[in-house]
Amino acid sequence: MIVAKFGGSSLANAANFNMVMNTIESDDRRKIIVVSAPGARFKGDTKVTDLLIKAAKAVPGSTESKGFVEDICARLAEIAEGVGAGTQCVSGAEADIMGRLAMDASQKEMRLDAVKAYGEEWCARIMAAAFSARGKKAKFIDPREAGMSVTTEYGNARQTNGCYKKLSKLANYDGITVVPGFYGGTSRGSIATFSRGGSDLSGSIIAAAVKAEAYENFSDVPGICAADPGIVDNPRLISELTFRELRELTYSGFSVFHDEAIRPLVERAPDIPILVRHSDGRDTFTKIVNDRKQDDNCVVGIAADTNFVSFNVEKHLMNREIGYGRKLLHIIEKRGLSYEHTPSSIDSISVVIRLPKEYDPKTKSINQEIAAANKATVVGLLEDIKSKLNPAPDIVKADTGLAMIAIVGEGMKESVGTAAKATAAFASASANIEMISQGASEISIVFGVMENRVGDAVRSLYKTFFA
């Protein structure tokens, strides 16, 4: 049995869904489908689930509510058609969407994650009315169902323990079963999603429940390239990799895969591989195991993010002061933060922190809502440091426009002068390195640069290892 999961950008229109239902039907043992809710069907276009969003965000009832719904509902009913599944198996989406919206408005975050979750569950329904209309055995399930039990942490829960035991059942059915993917259902009755993009942590969860032969995850690309297409001309593909180095990947930058999706297979099934694959069957892949051979090249890919934040702390005889890190952590800590790195000297601490991104490559557009609120939490979190931290810092300062940059590897811990080589390519480039850091694991190694530089630096990374 295989565990198939489909992305937004693979279900977007009616031809990607069909071209998805004849690459599942190519191979028998791809028996539990888990979907994701259309993505964009073209440059500028809205995928489903933001269409939720604004819907859930505008004034219930008005012009602006109702048009975002009959978006929807016309997105679902033309694939619905498209894919020879008729209109009558999305008779109920309008009244569905409409019953969500009109939710108590107090619970603002289980209300949100109600509506964000429409889009996994329609889509989920139109795949397996489709099947059924080609005479497919087949048939839709909701993940509360099924057994997938979450914690109440709306749009960011985590698979509860007992789920597992649940949703190994999702194995005894002999035809085609399609979940959606996304959330799950809480102690309390409702509905609480997983971080975006969390359908991919849906599939991995289930695969690991029924023991799954593999788990496949489709996109439109053909597996995992050793560094960003949209930055390297042609990069290679990643034939093979393990956890914990897409894991790292995943973490620094790389989009392909959800950075929490590994965790239920390292735990549960670690003999399961995850295959990452383009919706379309074709066989380059890109193969994630526990363990691999090891080849030459100590470096298996180069990933790279933005906007971050660097908050340094200066303080003559830091040294000396017990708990003074503590109590800059604790600081960070209260403004719900988390912190990526903390590079430290005798007298300095920097700790570097990952702020929503204010800019969509996709759109070419800046979220001002979401600038103003980075530019918020930088100034407040100055603030906070200048007048909680004591004894009082010499210096306090922040550093924004900052990208971190990894190169990762399981070879790179038996390697020698790799770090060499990666400095030698920053210089290359003329890129002043801002920060490095390398975990305990000695699997990667991340150094911060300016935003400005990242292209130069990731191609002159490239060249230096793969070229």
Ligand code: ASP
Given for the second form:
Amino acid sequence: MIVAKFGGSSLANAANFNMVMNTIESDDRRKIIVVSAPGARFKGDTKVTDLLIKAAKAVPGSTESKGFVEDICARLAEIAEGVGAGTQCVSGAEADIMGRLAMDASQKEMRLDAVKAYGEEWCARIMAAAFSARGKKAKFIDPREAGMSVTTEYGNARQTNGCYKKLSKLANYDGITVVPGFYGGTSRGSIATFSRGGSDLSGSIIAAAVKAEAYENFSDVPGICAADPGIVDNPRLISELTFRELRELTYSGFSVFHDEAIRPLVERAPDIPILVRHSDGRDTFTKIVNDRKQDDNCVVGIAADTNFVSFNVEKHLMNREIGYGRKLLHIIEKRGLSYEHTPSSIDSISVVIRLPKEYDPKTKSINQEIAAANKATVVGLLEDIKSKLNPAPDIVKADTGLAMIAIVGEGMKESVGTAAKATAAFASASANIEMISQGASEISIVFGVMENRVGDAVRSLYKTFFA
Ligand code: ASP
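Having seen the form predicted on its own, please provide the structure of the form predicted together with this ligand.
The complete assembly is shown below, putting the previous chain first.
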């Protein structure tokens, strides 16, 4: 049996929805279907989840709020009609959203999650009804009922250890079960969602629970590319990569797959492969496995991410100061920040921190709220380091606007000269390397460069390792 998850872009309108259902029907091992909420129908369109967030934030009962509700319900009705499920299957949708919006506003996060989860729930209801209309045996099941128990970390919930046993019963049904992704039920009886993109995680939890033969993750891309197609023209598709390689790539900037979604499989069912593939059911895909045979190319992918800041601390004879690094990290910890890298030399240490993204690619503008918060983080941390680090450092400064580029591949452990090739690629792109970091696992080497050099550097690396 296969667990198949479909992303929002594949469910954005009736045409895509029908294509998804055909893909499901083309392989009768696809028994458990996990769905996202309908995504953007065209460039610049708003995903249903984003509409829901806007509705939750609008003044209850205001014209603005009513407008969002109308839009959301109209989108559901249009899909229901277009996939042959009939609008009667969404007849309760408006009352449901109104009920969620009317929840106690003082429980802000709990209410927001209940509203956010609505898109997945109704998408799944429509699909189950549409399969029935096609004469297929199919049912909708709410994840809370199925056993998806999660923590009360609203907006960023985690599955509980106990959820797997109950969810394993999903395997018993002989028709198609459609389950909404993205949320589960808490011990308080409330709904809590995973972080954004969390339906990927729902799918892998369920795949691990039912011991599926594969977890297929469908979206509007044919698989995972070796580099960002927005930077490199027609990058090659990766045919196979390991869970560890995928984890490094997603963490370092690849956005095809939620970065926590690998864990349930790695920990509980490492033999279940993940297949990242296109919703139209075409044959190409990227297979993610626990172990793979190494090929000639020791690098499988190149990822890049922006919005890093490096706090650089210099102190003469730092190597003789026992506990200096610990004290520095303690100051960072006190501010509730986690760090990514700590390159060091005898008299200096840098701590690299990832800041939330200020640039919103959707609106092509800077989110002023995030920008102000980031500025406050940098200024506050600089002050803390200067005033609290004892003995006082000679120089403390923060380099902002840094990007991290990672070359990833398990084969790097066994091959000589990969770093040399990479640094030559940076040189030919005239990209100055601000830092280099390679962990003990040797699965990736991370290079810090200024953000404006990312494009050229990634293209040059791609030419070196894949052309
Ligand atoms: N609909 C949710 C989001 O937009 C979850 C998901 O798509 O996986 O983040």
